[in-house]
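So this first bit is one chain, no partners, the form predicted on its own, shown in C-alpha cells.
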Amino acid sequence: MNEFWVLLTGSLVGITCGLTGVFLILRKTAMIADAISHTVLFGIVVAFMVTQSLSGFWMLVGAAIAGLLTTFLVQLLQSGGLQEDAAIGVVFTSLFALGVLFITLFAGNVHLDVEHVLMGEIAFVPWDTWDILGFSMPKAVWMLLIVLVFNLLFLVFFYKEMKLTTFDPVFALSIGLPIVAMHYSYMTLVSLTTVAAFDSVGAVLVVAMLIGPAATAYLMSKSVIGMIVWSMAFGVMAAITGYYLAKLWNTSIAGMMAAMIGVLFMLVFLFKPHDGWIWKVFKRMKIKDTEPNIL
C-alpha cells in the first residue's frame, strides 16, 4: 500500500507540475520557476514565525505570498534597468538566504529541515496523513489534489486569456485584458504548485518537474493543448520509471525521477521522427549521398 501512495504522489507531482509548466515554457519564464522554488522557503519560514504552525494551509499561504513577492521584486529591478537574469539571481539568492537564516535563528527546534525542503523524501509521504470528510490520505496527496484542482480551474476559465497574453500581449492589452493580473495569478499558481511538491521532490528538484516535461512536450507538439497533454504524460512517466529504477538501484527516488525527466527529454530530442537530431543527421547524409558528383 505504501508503494501505491508513493507512485500516486509522484504521478500527481508530474501531472500538476507538467500542467503548470507549459506556460512557463511558452512565456519564456522558466527561470522564474527556479527563483520561486527557492524563495518559497522564505515564505514558509515567515508563515511559521507568524502562526507558530506547520499547517499545510499556512504553508500554501506563505508560499503564495513569497511567489508574488519574488515576481514583483524581479519586475521592479527590471524596470530599474537591471537585466532579467541578473534580477532573478539577486532576488532568489537573497530571499533564499533569508529563509535559511530565519530557520537557524527562529525555527531551529522544530521539524522544519532545510535538507528535507530542498531534496524531499517521497518514501516518508504515506506516514503523514490527513483525514478529510472521512477519507484518510497522505498530506502530500491532499495538497497536490487541491493545487491540481486550482490549476485546472484556472486554465479552464482563463485558457483563451492565457493564450492571448502569452502569444500577443500587445493585442491583449489593446482589448483590455488585465495582463499584469493574469501574470501574477499564474505566478501564484506556480508558487502553490512548488510548495505542494515539497514533501515529494523538494524545492530544488521541483524545478525539473516544472520545466522538463513541458520542455519535452514542446518538442513533441505544436499546439498548446497537445503540449499540456504530453507534458502531464511525461511527468507521470518520469515519476513511475524513476521510482522503480530508484528501488532497483537503491538510490534517491526524487533524484531518479528528476533524472528520468532528463532521459525522456534526450530521447525525444534525439529520436523524434522527422524532427529529432538523429533523424536530421540521417536525412542530411541521405541528401549528400544522392547529390550528383559533377567532377
The other form holds:
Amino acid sequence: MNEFWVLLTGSLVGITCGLTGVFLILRKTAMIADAISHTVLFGIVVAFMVTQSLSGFWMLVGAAIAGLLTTFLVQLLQSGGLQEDAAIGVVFTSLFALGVLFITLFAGNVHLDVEHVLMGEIAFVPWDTWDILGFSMPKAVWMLLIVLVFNLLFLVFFYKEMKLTTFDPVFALSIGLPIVAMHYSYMTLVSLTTVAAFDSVGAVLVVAMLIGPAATAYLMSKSVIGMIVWSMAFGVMAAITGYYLAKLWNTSIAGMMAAMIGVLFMLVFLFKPHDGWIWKVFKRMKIKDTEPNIL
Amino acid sequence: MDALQVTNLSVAYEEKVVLQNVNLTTPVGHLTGIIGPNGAGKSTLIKAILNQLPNKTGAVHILERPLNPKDHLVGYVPQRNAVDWDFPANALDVVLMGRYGHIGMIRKPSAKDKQIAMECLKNVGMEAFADRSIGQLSGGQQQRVFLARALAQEAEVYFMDEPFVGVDAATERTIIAILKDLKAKGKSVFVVHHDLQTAADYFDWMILLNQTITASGPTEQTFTEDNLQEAYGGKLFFMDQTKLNKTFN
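Can I get the form predicted in complex with the partner chain as well, since the one above is the form predicted on its own?
Now the full complex is given, and it begins with the chain already shown.
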C-alpha cells in the first residue's frame, strides 16, 4: 500500500507540474519557476510566523503570496531597467536568504528544516495523512489533488486566453484581454503547484518536474493541447520509472525521478523522427553519399 | 464620419520623447499610409492609438468614440517578428485568435467562428495551409496568416504594422489587393510603411511622421518633395538614389 501512495504522489507531481510547466516553457519564463520554487520557502516561514502552525492550508496561502511577490518584484526591477534574468537572480536569492534567516531565527525548533524543503522525502509521504470527508489519504496526495483541480479549472476556463496572451500579448491587449491579470493568476498557480509538490519531492526537484516534461513535450508537439498531454505523460513516466529504478538501485526516489526526466528528454532529443539529432546526422550522411564526387 | 482622430498625443519612453503633440484626423474609407524615417515613431503611434502605452498623453477617437475593445471596431496586425513562430499552433489556430474578441472570455470558438477563420484563410490564399504548423510557413505566408487573423476580427478600422516587410512579391500583391478590397467595402485601413517607391501607388491618404506630424491628408497633397524633405530631414538622399536606379533599370 505504501508503494502505491508513493507512486501516486510521484505521478500526481508529474501530472500537476507537467500541466503547469507547459506555459512556463511557451512564455520563456522557465527561470521564474526556479525563483518561485525557492521563494516559497520565504512564504511558508512567514505563514508559520504569523499563524504559528504548519497546516497545509496556511502553507499554500504563504506560498501563493510569496509567488506573487516574486513575480511582482521581478516585474518591478525589470521596468526599472534590469534584464529579466538578472532581476530573477536578485529577487530569488534575496527572498530565499530571508527565508533561511527567518527559519533559524524564529522557527528553529520546528520541523521546517532547509534540507527538507530543498530535497523533500517522498518515501515518508504515506505516514502523514489527512482525513477529509471520511477519506484518509496522505497529505501530499490531498494537496496535489486540490492544486491539480485548480490548475485544470483554470485551463478549462482560460485555455484560449492563455494561448493568445502567450503567443501574442500585443494582439491580446488590443482585443481587451486582461494580460496582466492572466499573468499573475498563472504565476499564483505556479506557486501553488510548487508548494504542493515540494513537500514530497523538494524545491529543487520541483523545478525539474515543472520544466523537464514540458520541454520534452515541446519537442514533440504541434499544438498547445498536444503539448499539455505529452507533458503530463512524460511527468508520469519519469515518476514511475524513477521510482522502480530507485528501488532497484536503492537510491533517492526523488533524485531518480528527476534523473529520469533528463533521460526522457535526451531520448526524445536524440531519437525523435524527422528532426531528432540522430535523424538529422543520418540525413546529412545520406546527402553526402548521394553527392556526386566532382574530384 | 472620422475613422481616426488623434488630439495632442505625446509619448515618451524614459524621458526620451518619441511622439510630440500629434494631431490628425482621417475620414472613413481611406487606405492610409503612415510614412516616416526609422525612429520616427510610426509603430509607437499605432500602439498609442490602440491604448497599449501607459505613458501617453492626449486623446484618441476611433469612429468618433474613445477606443473600447468591446466594440470590436478595430483590427490589428502587429509586426510579424513580434511573436515566436515556433509556438505550437497551426495556421487556422492563429486565424481563429482573431475571433477571440467576439467570442468573449471563457467561451469556446463555435463552428461558425471556425468557418469564418477558414474563409479568411481562403481570402489570403492560404486555405491549403490551414493544418500546417506556423513554424513551417515562409515569412510571406506567416504575414498572410496575420492578415487573415485581422480579417477574422471583422472590424471597421484596421491598423497594420509593417505588413510588407520581408515578404515575397506574390504576398505583397495579395496583401495590397486585400487592402484595396477592404477600402472598397468602406473600411478604413492604416498601414505603417517605409517603401517610398510604392507608397504613392498603394495609399490614397498619407500621414507623414517624424515625432510629430509633418503632413496628413490626401496623397496628392501630402506626398510632395517638400513634405518628404521635412519628414526625412537630410536622410532623403536615398530617395534620389532609388529614382536614379529606376531610371537606369
